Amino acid sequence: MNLDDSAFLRACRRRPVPHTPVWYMRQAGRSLPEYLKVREGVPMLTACSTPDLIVEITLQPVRRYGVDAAIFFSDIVVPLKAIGVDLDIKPGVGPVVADPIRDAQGLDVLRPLEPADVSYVTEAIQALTGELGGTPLIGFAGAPFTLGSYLIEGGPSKNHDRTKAMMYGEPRLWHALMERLGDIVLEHLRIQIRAGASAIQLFDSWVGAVPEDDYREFVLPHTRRIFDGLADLDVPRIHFGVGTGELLGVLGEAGADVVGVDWRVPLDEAARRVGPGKALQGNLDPAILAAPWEVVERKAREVLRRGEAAEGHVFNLGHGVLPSTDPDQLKRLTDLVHEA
């Protein structure tokens, strides 16, 4: 099958589809027994830099669920680690940065990313595109705001207080940090596309912490520069953040082709907020998968019904698959979306 004819890429481009395409954020890992088996005793960042493991883990959900797209197995901090930032992913915690960036001197660690820094990414993607055949591969990166928050806070944060203190109190330093991160993210995405990724997703996981006016001033220019910097490569660009219901309109302005919607805003309302000219992705609450199947089915059909308001719809969860999710529920859900 020609990749461009895949339901996923057609939906991203707002073209007619044979069925609503479906994939899941964090489908590669956490809840899959075969993933837990290959990851046993292997630290996350080691797994993310070992081509054989990347390929195997990326393919596992495609084999098991028959989803319409694979997403490259990696982590948003991989390019930062690759340029020498002293960080680690602590199980149960997340990314932890040894020397948080709190001043202009701290920016020195953020050198430009070179393809050689992430040669394992290129190697794994080239192997994957051979294995996947007609199934598209989604590459991804973390957006500057979210990466910046980890670097400033030193790890995950509930209130992003140090991040906001820099953003509001030292705007010149903030924009300098965002520019450096923007360069790294853009290059990381271009490397993935050049290696064979058919689409990309920019995760701005924590940007829901920012009100719309401040998003426009402190975040939008840097996000827009990334999406503009990918325009010549002609692959669908997806933009996703959590808690971004109030930002959906401005997320649509950032330049993506597809706006991801978390579970808090129904898709018909999201279509109204985002405006014309975009496809939508989402947005079943991942927690619903713990409920009995008849509940999952009812809620999934509601998502599909509301998704008809969008010019293109890629079915997904409103955030990542939870570790406790029964893989059989995801298999049934995939089949349901395809049949519906």
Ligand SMILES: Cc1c2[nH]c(c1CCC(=O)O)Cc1[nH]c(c(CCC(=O)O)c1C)Cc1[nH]c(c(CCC(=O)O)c1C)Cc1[nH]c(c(C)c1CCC(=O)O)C2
Second form
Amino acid sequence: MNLDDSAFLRACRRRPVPHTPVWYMRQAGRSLPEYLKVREGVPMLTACSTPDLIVEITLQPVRRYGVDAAIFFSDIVVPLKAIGVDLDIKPGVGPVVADPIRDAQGLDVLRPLEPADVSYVTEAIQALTGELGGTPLIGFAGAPFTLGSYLIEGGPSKNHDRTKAMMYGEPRLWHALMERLGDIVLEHLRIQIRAGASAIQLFDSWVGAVPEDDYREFVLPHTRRIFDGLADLDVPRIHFGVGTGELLGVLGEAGADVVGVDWRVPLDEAARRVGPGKALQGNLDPAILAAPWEVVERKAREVLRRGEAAEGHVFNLGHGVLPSTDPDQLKRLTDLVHEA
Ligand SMILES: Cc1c2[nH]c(c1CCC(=O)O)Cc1[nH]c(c(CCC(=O)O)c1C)Cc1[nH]c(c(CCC(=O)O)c1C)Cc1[nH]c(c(C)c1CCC(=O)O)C2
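Coords for the form predicted together with the named molecule, given the form predicted on its own:
Let's see the whole complex now, leading with the same chain.
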């Protein structure tokens, strides 16, 4: 089958679909026993730079669930590691940065990304597009705000206080940081598309911490530059953040084709906030998967029903699959979305 005829790419482009396409953020990972098995004794960043492992882990959820798209197995900090930022991914914690960026000198480490820095990404994607056949592959990157938060804070943060201190207190330094990250992110996404990714998702996971007017001033220009810089490659661009209910309108303005919605705003209301000309992705609460199947089914049908208000709907969770999720629930959910 021609990839462009896949339900996933058709929904992203707001074309009629034979069934609602579905994939899950963080579908490859700790909820899968086959994932834990291949990751045994292998540090996360080693796995992310080993083509054989990337290919195997990317394929695992496609095999098990029959989802409509694969997402490239990697992490948002991989391009930063690749240019020499001293960081690691600590199990159960997340990305930890040895020398957080707090001043202009700190920017020096953020040199431009070259394809050779991530040759394992290109190699793995080329292998994957062969293995996946008619299933599209989604490439991804973290957005400048979310990457910046890890770099400034030095690790995961609840309040993003140092990030905001720089954003509000040293706007020139902030914009310089966002620009450097924007260059890296744009190149990383272009590399993935050139290698064979059929769509990309920009994760601005933590940008929900910023109110709309400040988003417009401090974040939007940088995100827009990334989406504009991908326009010539003609693949659907998805934009996602958590807690972004109040930002849905402006997220639509940033230039993506598909806006990801977390579980807090129902999709019909999200469609109203995002406005015309966009598809939506989402938005079952990942925690609901721990409830009895009857509840999951009822809530999933509700998501599908409200998703009809969107011009295109890609079913997903409102955030990533939680590690405790029973894979059988996700399998049943995938079947339900396909049969609905
Ligand atoms: C914020 C963010 C990160 N990484 C990512 C985001 C944006 C998405 C989101 O909002 O959840 C993106 C990401 N990280 C990973 C993927 C793989 C593809 C997929 O979605 O299946 C994707 C798309 C693998 C991973 N990334 C990570 C793991 C777990 C590491 C392991 O198994 O050892 C995986 C499978 C580590 C990681 N990396 C990060 C976090 C918060 C964590 C979890 C820390 C923990 O609880 O262990 C940073």
